[in-house]
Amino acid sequence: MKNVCIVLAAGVGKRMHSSLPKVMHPICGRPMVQYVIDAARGVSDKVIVVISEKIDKTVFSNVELVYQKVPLGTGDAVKQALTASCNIPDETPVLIVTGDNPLIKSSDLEELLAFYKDTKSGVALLTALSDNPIGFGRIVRCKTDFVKIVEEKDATEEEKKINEINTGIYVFAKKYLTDAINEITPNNLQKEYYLTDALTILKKKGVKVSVKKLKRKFPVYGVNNRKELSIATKIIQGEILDKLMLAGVTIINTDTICIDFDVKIENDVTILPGVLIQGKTTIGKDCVIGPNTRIVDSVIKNHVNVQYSVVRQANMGDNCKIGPFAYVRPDSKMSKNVKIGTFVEVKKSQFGENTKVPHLSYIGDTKVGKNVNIGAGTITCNYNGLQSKKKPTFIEEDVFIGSHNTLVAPVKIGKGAYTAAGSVITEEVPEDALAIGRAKQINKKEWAKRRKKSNG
């Protein structure tokens, strides 16, 4: 076994002021701990993640999960991991990282592991120089030699002036780690078992403890509050956008764009200002997205244009045009060359090729065939207010729906049929028929003239 990595992800994170566990706060559409796990997977044969019972285990895959039922500190969390994975050989390097440091990369961990090996250390830790070390454990040295790590709450005023901080990343030989963990006591203000005490214990036993400083400077060394979450998000978002642009995506104004980690975008796509693309959305070639558009968990094929619109959990074929100001709700599917136009809302509906809903309409729970034109102001009345289940509407191919129509579900419009403007359609319309569902117009001559006279 090359090495094992333990990810500490059971902390409460009180400074987040949230009911959501700290490591589960999202950065670009995924929990921050996932970035740490990715870094660990890049260097380790086996990744063990220590979590609390408040964390949803279904978000994790290809890792070994260990529960820390009572939050007794980092030392106890590591002990739980070692107890659950007792088959780790004694000489195996055990890499330990905190789950709240999403900016750490596999390359940083590789360098620490190489340093650990080259220095023939029993323990190696990763430190950094911070302009604002408040809240972090300080590295206490005697000249250049490591003495101990002191936590902020236990530090003296002189120790608080130290700007070399503990990143919470270590490599231990497994046998040394096991021995030291069993000797840690909660002799501190927090009454917790500090993993940092293991280094002091081992140093006193003559085990070589080496310190490696990070070559690069992080803006945050662990996310502890919402401000630091924002800083980390901005950096990771920048990395995502850089990768897309280098792969052939045009992004007009990166400061106004948010694209999640799992989004896939083909080349020659143009992203205009004010766009959010979230979840597991995929976008094909030669699309134009935006401005001011949000797309969530959707599949968008090639040559699609979406502007000033919201699209959620929908599927669009080639050459579709969406918006401006359209709302495409979940479970909607558009074939090729479909237009969902200005101020149109669609929900749980299917649209065949070359079908158009140009403006001012609501289409819900509807199956629409190809070559259909739906006139302005049309709505499908899919809910009667009495039953929770919505009623379907079926519009077959080559149908023309007149402006300001109300289609009262369940109802079917046959192939090639027309409906007159202003109609309320409550019954099936046969193929190639014209349906007129409106009151007969009556003109009362000179009525307005008489009314004006009566009002004097």
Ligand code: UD1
Contents of the next structure:
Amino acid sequence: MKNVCIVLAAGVGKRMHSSLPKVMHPICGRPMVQYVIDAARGVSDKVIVVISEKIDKTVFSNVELVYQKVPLGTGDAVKQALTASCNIPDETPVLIVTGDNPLIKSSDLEELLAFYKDTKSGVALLTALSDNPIGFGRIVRCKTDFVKIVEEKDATEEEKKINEINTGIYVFAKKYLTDAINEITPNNLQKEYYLTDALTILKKKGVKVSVKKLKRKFPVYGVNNRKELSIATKIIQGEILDKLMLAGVTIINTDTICIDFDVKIENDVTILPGVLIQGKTTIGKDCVIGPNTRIVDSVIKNHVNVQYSVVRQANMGDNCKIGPFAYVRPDSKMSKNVKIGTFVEVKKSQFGENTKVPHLSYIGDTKVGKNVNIGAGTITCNYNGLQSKKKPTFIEEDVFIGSHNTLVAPVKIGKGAYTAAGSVITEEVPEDALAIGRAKQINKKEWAKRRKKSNG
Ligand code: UD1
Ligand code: MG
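Can you give me the structure for the form predicted together with the ligand, which would complement the form predicted alone we have just seen?
Let's see the whole complex now, leading with the same chain.
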């Protein structure tokens, strides 16, 4: 076994003031701990994640999960991991990483592992020089020699001035870690079992404890509150956008764009200001997205234009045009060349090739064929106020729906049929027919003149 990594993720995260456990707070669409797990996977053949019972275990894959029932401290979390995974050979290096450090990369962990090996240490610790060390464990040295890590809450005023901090990343030889972990006591202000005490315990036993200063500088070395969450998010968002731009995506004004980690965008796409692309969305070549648009969990093919619109769980073929000001709700599917235009809401509906809903409409639970034009202001009445199950509308190919129609579902408009403007359609319209569902117009001659006269 090359090495094992333990990711500590069972803490409460009091400083987040949240009902969601800290490590599950999302950064660019995935829990922050997922970034730490990715970094660990890059260097370790076995990754153990210590979680609390409040954490949804279904989000994890390819890791061994261990529960810490009561958050008694980082030292206790490691103890739970070692107890559950008792078959790790004694000489194996055990890498430990806090789960609230989403900015860490495999290369940083690699650096510490190499240092541990090169220095033939029993323990290696990764530290960093920080402009803002408040809240972190400080590295107390005697001259240059490592003495101990002191937590902010337990530090003296002198110790608080130290700007070398503990990043929360360590490598221990398994046998030393097991020894030390059983000797840690909660003898501190927080009454917690501090993992950091393991280093002092081992040093006193004559084990070689080496300290490596991280080469890179991070803006935060652990996310403990929402301000740090925002700082880490900005960095990760920047990395995602950089990667997309270098792969051929034009992004106008990166400060206004949020794109999730799992989003895939092909080259020659232009993203205009004010765009959020979230979840597992994929976007094909030559699309123009934005301005001011939100797309969630959708599949969008090539040459699509979406502007000033919200699109959720939709599937769009080539050359579709969405918006401005459209709301495409879940389970909507558009074939090629479909237009969902200005102030149009669609829900759970399918649209065949070349079909257009250009203005002011609501289309729900509807199957629309190809080459259909739906006139401005058309509404599908899919809900009768009583049954929760919505009623379907079927509009076959080559149909022309006149402006301001009300299609009372369940109803079908046959292939090639027309409906007159202003119609309320309550019955099936046969193929190629014209349906007129409105009161016949009556013109009362000279009526207005007579009225004016009678009013004197
Ligand atoms: C810890 C270190 C501190 C270091 C900092 C780096 C200790 C005692 N202190 O402090 O020296 O500078 O990280 O970011 O280790 N966790 C558990 N179970 C628990 C408690 C915590 O799994 O009972 C997990 C948390 O989910 C978190 C990680 O351990 O991911 C660190 O805990 P946190 O409370 O954030 O420790 P810090 O105060 O930041
Ligand atoms: Mg922390």
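Keep in mind that this is a model prediction, so the values were computed, not measured. Heads up, when I say rigid core I mean the largest set of C-alphas that superpose within 1.5 Å between the two forms. Positions refer to the first chain, counted from 1.
**Student:** Relative to the superposed rigid core, does Ser19 relocate between these two forms - that is, does its Cα move 2 Å or more?
**Tutor:** After core superposition, the C-alpha of Ser19 moves less than 2 Å between these two forms.
**Student:** Using the rigid core as the frame, report the C-alpha movement of Arg450 between these two forms, one decimal, in Å.
**Tutor:** The alpha-carbon displacement, core-superposed, is 4.5 Å.
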